[in-house]
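First comes one chain, alone, set out as structure tokens in the form predicted alone.
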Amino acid sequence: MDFWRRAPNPWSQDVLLGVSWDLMWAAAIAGVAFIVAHALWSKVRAGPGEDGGGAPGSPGSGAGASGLAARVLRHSLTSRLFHWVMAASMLVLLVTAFFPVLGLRFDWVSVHWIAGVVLLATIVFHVVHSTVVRNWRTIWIDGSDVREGTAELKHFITGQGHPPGKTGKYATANKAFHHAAVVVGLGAIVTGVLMMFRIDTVFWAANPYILGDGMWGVVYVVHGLCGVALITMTAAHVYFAVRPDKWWLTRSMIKGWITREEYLTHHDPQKWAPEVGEGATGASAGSAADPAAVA
């Protein structure tokens, strides 16, 4: 399998043209290779009625749960229309990138741009939003996740230790996902942003040579396993999203809310007691059962 495409420019220098398409495959192959492995050892994992989620715990009254209201938001409309509309610039990108190496020809390059732009728009969007407005701590990793997703991933392969047990508002694999897709994301979006230099586009005219073409060739590889690993990596992310143990959380995704057995199973209130305006907590929180109207 070759990993690059090379070939001489006019002046007789090799030089990168880019990844090899036998990396797009490759990616492909991982993706449906992790989805059969995970679902597989779930099943060989699971416990008694499980589908090898296996909730992390049992509803209950615990500290956090008085007053709770049916429903609690996880996700407000602002945070719930950035990601579908990230996840549709996305999946646009990824057509127009891949499909015309599979032979569907297409005038493909305007709006692979035009998606990449829409991306970076709400990228830029979502940073300020979650600055400013939401709490960004609760999407990144610290200390004490790294030990639980240890310990969380050695007893989903091995069954030794502990079962995982309620965790904040984001689980740590959920953190490691976030984390990895804004390293292949910014690299994805900083080098597309370069190669526009290269076309006519609303915002300039074509400067083909404000890089030489050994760098072109740098840009190009980089922007090309970015994509290859979005493709492993979207794969990874729609099967999450499916599998029925863990539907509640696509379910939140959609119409914003969880129900309050959800919240209890799954999150411990002391990690994640969901604030004013994003989750009904409190006696007097009975209004909000309905996160539609707090969205």
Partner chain sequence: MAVIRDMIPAFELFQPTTLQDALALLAEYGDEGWALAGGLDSFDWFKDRVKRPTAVVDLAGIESLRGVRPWGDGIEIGAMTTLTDVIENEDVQSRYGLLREAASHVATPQIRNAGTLGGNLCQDTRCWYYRSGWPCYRAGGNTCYASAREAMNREHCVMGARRCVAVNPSDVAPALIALDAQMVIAGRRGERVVDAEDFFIGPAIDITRMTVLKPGEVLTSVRIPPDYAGATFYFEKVRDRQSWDFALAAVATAMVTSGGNIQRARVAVNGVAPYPVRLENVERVVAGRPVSEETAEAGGAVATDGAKPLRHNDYKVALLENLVRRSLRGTEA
The other form holds:
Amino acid sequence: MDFWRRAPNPWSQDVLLGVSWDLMWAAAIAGVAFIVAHALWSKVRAGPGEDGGGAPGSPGSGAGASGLAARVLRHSLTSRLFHWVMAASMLVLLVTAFFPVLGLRFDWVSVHWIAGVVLLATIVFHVVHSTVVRNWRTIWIDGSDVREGTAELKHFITGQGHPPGKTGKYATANKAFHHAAVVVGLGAIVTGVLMMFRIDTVFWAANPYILGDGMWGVVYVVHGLCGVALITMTAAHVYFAVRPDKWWLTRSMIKGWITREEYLTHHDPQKWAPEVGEGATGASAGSAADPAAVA
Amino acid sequence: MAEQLIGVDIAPPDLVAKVTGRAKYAEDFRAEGMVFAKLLISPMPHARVRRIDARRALAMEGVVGILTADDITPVDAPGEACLTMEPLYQGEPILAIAAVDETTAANAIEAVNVDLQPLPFALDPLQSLRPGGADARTEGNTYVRTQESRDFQSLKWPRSVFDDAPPGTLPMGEPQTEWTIGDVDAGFADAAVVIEETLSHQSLTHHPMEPRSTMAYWQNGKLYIHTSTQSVARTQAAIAAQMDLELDDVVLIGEYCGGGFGSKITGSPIMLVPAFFSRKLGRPVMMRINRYEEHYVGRARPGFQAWTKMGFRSDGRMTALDLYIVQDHGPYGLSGDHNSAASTASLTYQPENMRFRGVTVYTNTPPRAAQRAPGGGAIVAMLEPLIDKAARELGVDRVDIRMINAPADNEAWMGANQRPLTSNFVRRAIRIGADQFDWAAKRQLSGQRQGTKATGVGIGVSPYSGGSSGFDGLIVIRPDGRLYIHQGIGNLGTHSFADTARVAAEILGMNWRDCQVIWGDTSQHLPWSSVQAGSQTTHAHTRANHAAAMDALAKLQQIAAMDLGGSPSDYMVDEGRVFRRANRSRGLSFARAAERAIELGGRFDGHELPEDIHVMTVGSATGLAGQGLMGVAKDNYGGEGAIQSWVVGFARVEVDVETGHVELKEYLGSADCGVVLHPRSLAAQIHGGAIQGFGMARSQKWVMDPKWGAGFANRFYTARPPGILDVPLEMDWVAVGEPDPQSPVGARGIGEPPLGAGAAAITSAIADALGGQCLCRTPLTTDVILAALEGREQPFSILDAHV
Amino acid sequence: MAVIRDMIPAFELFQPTTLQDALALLAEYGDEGWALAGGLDSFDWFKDRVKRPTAVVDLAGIESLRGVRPWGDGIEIGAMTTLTDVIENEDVQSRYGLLREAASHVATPQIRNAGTLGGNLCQDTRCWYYRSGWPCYRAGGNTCYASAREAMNREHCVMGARRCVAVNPSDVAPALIALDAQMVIAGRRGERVVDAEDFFIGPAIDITRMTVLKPGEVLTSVRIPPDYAGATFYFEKVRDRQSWDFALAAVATAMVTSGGNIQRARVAVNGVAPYPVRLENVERVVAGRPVSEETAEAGGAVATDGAKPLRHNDYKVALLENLVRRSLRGTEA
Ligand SMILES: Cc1cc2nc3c(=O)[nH]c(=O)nc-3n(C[C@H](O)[C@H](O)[C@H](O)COP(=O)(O)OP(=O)(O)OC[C@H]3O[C@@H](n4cnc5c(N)ncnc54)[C@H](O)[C@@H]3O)c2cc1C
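Same protein, different state: after the form predicted alone, show the form predicted in complex with its partner chain.
Let us now look at the entire complex, which starts with that chain.
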């Protein structure tokens, strides 16, 4: 397997062109392997007839359950819209990036960069929205996450230690995924924006020479690595979304709410005090944004 | 009576060999144990070689060795060596590898790793002249020669020079060269019409048919070298000098040369690679140059970025000519095209006042060399349409304005030192050309439209140097009764190696079938000769052979007088015999005379030689001594003034106003080159040179990517020399035929001037078809013409180089 | 690696005599294989060592790929028929003069004697950046050197560019599009037939290929229907030299007229886009109109809709418009 594509430039200097498309296959295989392994292992750990996700606790075991409505708002409409627009653009990006490599020929470049611009816009929105309006710390890993996460992982793999406890709004795994997505996504976007300088767009005329050959090679490699990483990550993400034990979360990303029971089962009200509502929409979630609620 | 040999058509002696393919060019030779060399050329326009790793290449089966710059005699800057560790243009050879076959050598080159450090580079002279602009060479961007010193200089003009020049106008900072005759400002004050334009002319590769291949080997300390060269005697001398050898230790074989056009005057640096390599390896080395490499190492005509201002009185007389030329010099040597351009302009128009300013700037582009009518061809192609413009504004006929400005006789002046000419009949050439072309009728067609086709007629007056003198002639009449004419000039397809030999035969009254020209192999005892360039040969070697024949004639007469009585002047020659004027039967055959010469020895058979001949001729004559009656002499005929020939071109074109396509309908060249030695070969020169001029004026140029300094016109189809369909069906010629009185034969050279005539006639005709609009650039490609016709933006600015 | 040009490296040469064998060989060698026709494009690549197949499959020995034969009321021309044979064919001369004209504008007599119809249609672009072996998009890299601001793109495209701005160099292609021809393609899985205009693809679809041919496929013949046989034809090519030169722009037009009116027309151009372009908007504008200067003007006016010149080829827009206009005047070139 090749990792890089290299070629002599016009001056016969060996330069990087990008990652080898072998990596695309590697990423796809890694994604599938992870899913299969996880699914199988979950079955094994859980024993017959049960899914391995495991409920971390039982309803009512947490404090502050009183006064909760039947439905707890988990994702505001804005957040959901963001998520799905982002998901759509990401999917478009992946399809337009990799299907042509697979031999499916179509005019992909414009769609790809436009999807990239959409993604960028949603992300800018998301960053502003989650720092100004929402509480970005809910998704940020802290010390306890690390401890919890390691323990959970250990438990999942070996069955030892304690099962995952109740979490704040986002479980450690969610947070880890988000972090990875931040890194990989930013990598892809920053390099993608640079790459847009090489083609004619509505913003500017192509100029392949804003960076030197060597630098461009790095840009393409980073973009390529991020791209193939996104294949694996998207696969894993979709896998979890469709797993029955995570369906309550997926539903919340569609409809916005989780049930009171789900809330009480999975979350520690100390760590995450949601606003109260009937699957409400457009909540400004002022209380949730109160750092004290998290601490 | 022996046949007439001057002024008649006679096929050259190499004709059959050429058309049957038996002629052997440099790359056709083979030698025992011969290996093939291939070059590694620089991908960068300017770089320093940091490291060469050829281990993989040298380990390949069949590879026999490597030659780098360390293995060759160094050359002082700004001279050019055949290999370098600091390539100054893309395509410059860095090293060579030899192998038992060419494919292996090529594969080995691919296996070499050369670590190159890119250095700043300059492609466009004007960019290099800007403050902060890159210099093509680490030492600077120009070379200054003064009385006191000669050195590189980094010449930069102040920013204001560039800022003050309106777009599309040549910025003109301080020049390097400047001369003035009279007072141009006064001239302009006198003028009824003043024309001022920025001009441009693109660089173009010579691209002769035969690339410069060479095979070399050493035997007993002597270098045997088969190469493609325009000159033979002079190339031998050049190789000896460059390899630090005695003249005798170089044997040069170059019987055939598939064209040079100035790019192979004494060969070119690359021919030394097999010479050094075979010395290093102890085996014969053949290096064939392919078309791609030829583009890089094959020399090119310098480009010009120029400006002119001309003043005319109401009768059309040029009162002042102001000319500024920025020359694109390439990376090596000292090229004087811009100076020749200025002196050619001065000669053509005899302006009452003139100023020339010029700068020549090194660039990281393939090396320049003289190309057929260097400087002169380019300048007339640029200026002639402007002469038309003045004529139009003044209401003077375009032939008349040329007549009035062309020099009337040999009292003309030329260049800064204002030399007169040996003779000059250009006005007659204009007149008979105009008559034969039927100018009076054709000019009525000017601007006429038929459908989308607009007709234009044009004239181009083109002088160029037509000779040199002072070389040696060497002939021998052997006891077989035949005349052997030794020629040290080359054979690049012009016939002059044979045509100039016929002068000796004619003087000695011999039939051509009894004569043998010996040429192309320095082991065959060749006399010191002119370079086969600059249109020198016809003039120089009709004279040298004349001198040798006169010497032989005198010796024949003396022997006859000795043996048969009377005085030498009682005897004459014809049909291979020397006999008494009064009684044809009292005489000797040349065969007998040759025997007698050998018996007599001394100066008769070459054992005693004139004192004034060149050492090379001494050596050759000594080698031939005792073989027969020898005629050997230096051309001491003398003469005053510059030797210049002229061609006046007349062209009719049709420009399609919807496509910019130009069709050349007819062309006529009218020459003033003294006595016509050989009509058919004169026609070949007038037409062939014109066709080359058509290429320069219409399609040939370089294209280089400015970011990478890389050239794309490196194949015939991208370099675009004209093809046969670009040549008009009707091509005609005429010659004045007036002898040059300062030469015993009266013939001048004709190689160069046809090019400028062809090019200028077309640029003038195209401007005429466009209603007098001068685009002031060569080549005038389809896109340039169409953009002008459509009033659209030109594809390139007039000052862009290599586009 | 140092660069060697003008020297063909060794490869294995196969000279099959049947199409099946040729297809099998091409399939066997995949990316390493190369179909060879007249060699005028192929050898350029080999000589410059930019494309280095290890196995070359010479199609010259396959008799069935040669010659002109009737096809219904039209004709079918084998892909390996030389351009000279196409030009000299009586049917082509009498009924498809447009093809004859186009083919006789290709390069030089020598090249037409060796170059084949199929090779001419499948030939690669002449973009000099690409031909120089630079790692451009078309070569699998990620740069278009020719569209850079400072680039030398006088000969590049004014339409159809997507990252790559090279042009299709074939003179024959637009004529076949104007004649509504079909391309017959054979592959390991059988035969397919595509319209001439769909045979050529732009960089938007596949930046590394000029046609729909997939690796291992062979163009076996070109079928020309009778629809435009004997129509009013116009072919014109503008180039810098009159031989041995590719088109700056070329137009091929076929018009069926009746009573001085254009019933239907097909107009195709080349040298202006990465693929030969059928100008359907022009066809629409002129259909049903009288053959006249006004119609020609109207057609010419829409010919360059959407054209976007590069820095140095603005002239091509005017050239294209003028050529299309001329082609609609109803007079031969
Ligand atoms: C200097 C020069 C100037 C030229 N000028 C012009 C011009 O002005 N106009 C013009 O139209 N053309 C021009 N050509 C192109 C030339 O006319 C040939 O048509 C062209 O090079 C290819 O034809 P060929 O038969 O030689 O094919 P090849 O060179 O052998 O093949 C060309 C390509 O097509 C593929 N191929 C060939 N046949 C088939 C097939 N049956 N099925 C699948 N793939 C196939 C080959 O694999 C190769 O990739 C010029 C060529 C040269 C060298």
